[in-house]
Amino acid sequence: MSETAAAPQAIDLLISARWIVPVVPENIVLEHHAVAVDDGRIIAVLPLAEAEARFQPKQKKALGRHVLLPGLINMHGHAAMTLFRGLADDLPLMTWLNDHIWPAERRFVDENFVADGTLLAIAEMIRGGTTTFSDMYFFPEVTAEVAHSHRIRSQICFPVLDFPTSWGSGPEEYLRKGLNLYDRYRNSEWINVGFGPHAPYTLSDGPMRQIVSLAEEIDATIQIHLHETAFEVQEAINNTGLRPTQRLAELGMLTPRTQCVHMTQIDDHDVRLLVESGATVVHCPESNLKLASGFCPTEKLRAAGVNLTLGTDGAASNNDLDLLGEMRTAALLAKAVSGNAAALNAHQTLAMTTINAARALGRDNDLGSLETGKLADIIAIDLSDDLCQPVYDPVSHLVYSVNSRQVSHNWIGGELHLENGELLRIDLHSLRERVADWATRIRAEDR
């Protein structure tokens, strides 16, 4: 009696492409392979011929001259500040903040501002290949709700400062509201809530200690602006006798759960503290360049074993949320700062926006690479453009040649959000009208 071949396995989706960059294993590019997806997760990455024999997909997407890779993770931003994009360019940091951004925030930031600004940011990020973003801004419950309703993953770091803002009266209220937000999303696949102590110069030791204790108790992340400018570091030394990293270390705030944003002004002792603590550095090269804040020595940190990730910062100081552009800037800047043309190569740079970021979030079992069992957060980038030819190394192209307009598809949990460059789940017409209204009001007030 002859054996009967097994019937193909029914699955939700099969995506094939000319190239696949799984990120893990590292330094690998697969050709003529496919990713099989079922129930929102990757169930196989395998040669196309084998995939076609093994699976019977409900949907099949064949992408000829494209590269598939994990969805990008933007590790730092202030999503609602897209509504301040271009408001006050080409100004020194403190003039930018004191004379324009802070007054505009006091006048305009409320729940509606955050809702519209966050949705504008989400549209831009999905369009550019981002599938997870980290945010720190006022009314974080609104940001979380907008992200959740539009099915994009996010880390929401609720702000904590010593002084009142439009969101709260001080540390006690910020922590109470933030912990309520944590409780709301504690079991969510989409939203992770963490602590956002704004910066060492805006928060005193008492609330810092509370955050350390609470974060340990609930195993939550902490994200903080740190060593952003030389002025910040010198002022800390003048006021406390300690560099900010040393102060945080003594308070117990530097841990593997801590994400240190910017880090443009660091010495060897700071590097040792980062290595010993296991803290992550979130590099925001374009924002730091635009505000003349300084240069994060990424190659030095990478060589020391520090987990490096990338963020765009807010659109008010960047002025976009394009992680592909951020990768290129990071790679080029690393070479110039280190004096080493081999510093931060293309694969290492891509890892900063994928698997390294997933590790920082504590979600590397689910995110950051195209591996069996992980969530199906997948993007496709079209490399067929004549201006991108020839393609010798698709990873090199991702870092040095492509732009966000070449992102063609974006799946989050196997759900298609972007198809052939068109957003499928956001009403752009209505959003444009609301953004235009905000711009008119903000422009009139800023004059």
Contents of the next structure:
Number of protein chains: 2
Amino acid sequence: MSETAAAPQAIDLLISARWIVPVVPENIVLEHHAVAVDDGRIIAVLPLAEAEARFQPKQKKALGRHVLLPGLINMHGHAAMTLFRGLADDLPLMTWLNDHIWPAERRFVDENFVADGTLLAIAEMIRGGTTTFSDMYFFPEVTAEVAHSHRIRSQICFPVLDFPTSWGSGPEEYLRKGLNLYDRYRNSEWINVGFGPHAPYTLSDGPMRQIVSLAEEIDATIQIHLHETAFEVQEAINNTGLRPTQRLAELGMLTPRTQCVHMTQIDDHDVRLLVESGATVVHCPESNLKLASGFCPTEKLRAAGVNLTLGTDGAASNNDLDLLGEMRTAALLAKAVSGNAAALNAHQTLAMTTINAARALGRDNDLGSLETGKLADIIAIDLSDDLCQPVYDPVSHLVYSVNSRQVSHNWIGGELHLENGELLRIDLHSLRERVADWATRIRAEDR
Amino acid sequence: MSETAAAPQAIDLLISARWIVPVVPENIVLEHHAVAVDDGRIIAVLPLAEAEARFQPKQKKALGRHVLLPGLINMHGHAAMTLFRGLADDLPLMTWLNDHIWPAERRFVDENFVADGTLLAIAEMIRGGTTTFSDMYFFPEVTAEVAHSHRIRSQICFPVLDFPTSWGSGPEEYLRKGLNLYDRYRNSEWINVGFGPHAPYTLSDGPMRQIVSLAEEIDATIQIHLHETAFEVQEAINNTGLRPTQRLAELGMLTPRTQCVHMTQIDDHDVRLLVESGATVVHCPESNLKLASGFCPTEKLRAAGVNLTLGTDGAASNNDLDLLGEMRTAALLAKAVSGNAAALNAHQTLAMTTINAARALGRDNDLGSLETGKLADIIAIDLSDDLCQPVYDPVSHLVYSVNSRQVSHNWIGGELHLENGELLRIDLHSLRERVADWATRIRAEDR
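The form predicted in complex with a further copy of the same chain is what I want next, because the block you gave corresponds to the form predicted alone; please supply it.
Next comes the full complex, and the chain you just saw is listed first.
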């Protein structure tokens, strides 16, 4: 009997690209390779010639001028607040909050506001290469529903505060509603529901402890604003005798499931608590700069072994949801803050928005790299633009030179959401009208 | 006799726009106005209805979703180095220079390199809304020629150093060649030739004094790298007993015609010297961050009355020539550095790239604002993009939200260079091939 070649395997999709940056293994760039996708997952990453012999794809996408990489993960934001983008800038923090953002929230934030604002954010994020986002805002069940129906992945951290808001009367109701939301999506591949204790200064020890124990019981993530400003840290010391990080550590809240957002104003003891606990830091450099919050010492944290991730924060304090731009800001800022031009290099910065974020979500088996077995969340960026030549190193290019408008394709679970820069699954025309309507009403009330 | 309306005046061009930000007068936004252009100059800025009654334009451009503003002025760069974009990143400053940039310069920089690199830079700058750029590099006569033939305005600061380079043997030859260049363009509306004493640590007192006296005699500008790093300042104190700013002041080099580039590491005495002399500061935030040089205290300088401008620096240390992005970085960074979220607001940031820059060039009669009598250097930015809605304040939007790809039109002296994002006067196809060829050769030599 003679040997015959195995028949090619039928698969859904084969994407080939000039460069592939798989993120894991780290620090490599593959040239003239392909990613094979079937049933929403990556089944191989291999040289193109080999891929063509081995697979019979229903669909082929040849991206000869592009770099392919894992979809980006935006680890902190308030999607609905996109409707407040640029409403009030260049103001001291308390004026911004007291005179603009909080009155506008009281007046306008309801289910419809959250639905429209979230969809606008999702459109911008998919356009910019994001495939998973984390959110913390009122009416999280609406955010979850909009994200779910538009097939983008998300971590929805429902807010818990001591005081009443439009979404609930206090900790008991927030937790009850949040746990219902958790139950609704507990087996979802698309939505992870986590706890969102708003901040140390808005939540007392009792509900903090409840969250610690509930999150452990159901193995859920916790996201909290922490050490955002010097004022916060000083007030905490005045009121509790403890720095906020120390207080959370004593409450048992710092674990590998915990995501600490901002983390400016941190000292060596804070760093040690982060390292020992395995908690993640979510760095939001543009928001920290714009609100004059201070500098997160990212290079120091990275060198100490802290899991570092990146978030845009809400568009009201950024003023965009451009994660490529945020990577650039993070990489540039880390160098000046640490006094070391070699700090936070391009590969490390890309890890923050991919594999490190997947780890923070407890989903590094599924997300964060282009590896066999992972979900097919994949983006392509066109590096052929004449005005960003030459390209010596595609990863350096991604972080320091690329304009987010060069993101050309975005697949989530193997489904194409963006093709040659055009959104395929969002009706921008009807969204535009609703956004214009909100803007007219919000502008009329803002003084 | 009955009165008759005056016949409409024939003009070259009438541009109307949804918003016009003239920059002077400051802090205003005009709605539904138009700019009338004739013979390369602005002859009126007025309400659209009035413009239509008063003028009979040969050409009309109605930009109903756009903001119109003065062309941006990039006050510091090394255009030819665009061919080294991303050649070597994430390295300590001296490794970057010694092992990559300087060897590549020695090997490749000649007239052809400067011509092709400069044209690539000009294409990127025009696409991003720049209408005037300042340059300091070897073979400045080539940079001037390429800029002149492509009808973009420039300030060409010819380099002067103590030591020989590919362009000359020492101060005497640099000055001789530079003064020839000055003579060639002395009456040009397009090219201003200025002195480029490279830095305090590369030029001794003798040629510094010569430059001071020559520049005064011919009323030319001087641009110098100053206080770029802490190392520079400390070495200067060790070697001369003086901080670099103090040394320049004693040499008579600080005048209203002097542009000090970088200015990190400055103390109160340095600020006083800048204020007293009327010298300009050219802030290059992204380069300062990327090379870990430190922070220029822009808000402090602004509040003290120093004329503040903005530059991208070369693409080798940025890695783009996107002045809108640089404005955003400057505005964000100023807040965190000063600890004040109200620092360097959007209007003040826009002034840095327009009227303040025009003042630094000694050309505020011609450039830097949309005012009657000024040269018609005008850009339009399309604010209708669905993914950066809503627009509450177009100036805040320009600084904090706009993507440089939204720059749609660019007129220099009334001539259209960019239309709906397409470059009209540069042959990108042939440029692309030459750039690819340089990149191949440079990559082969870089280790």
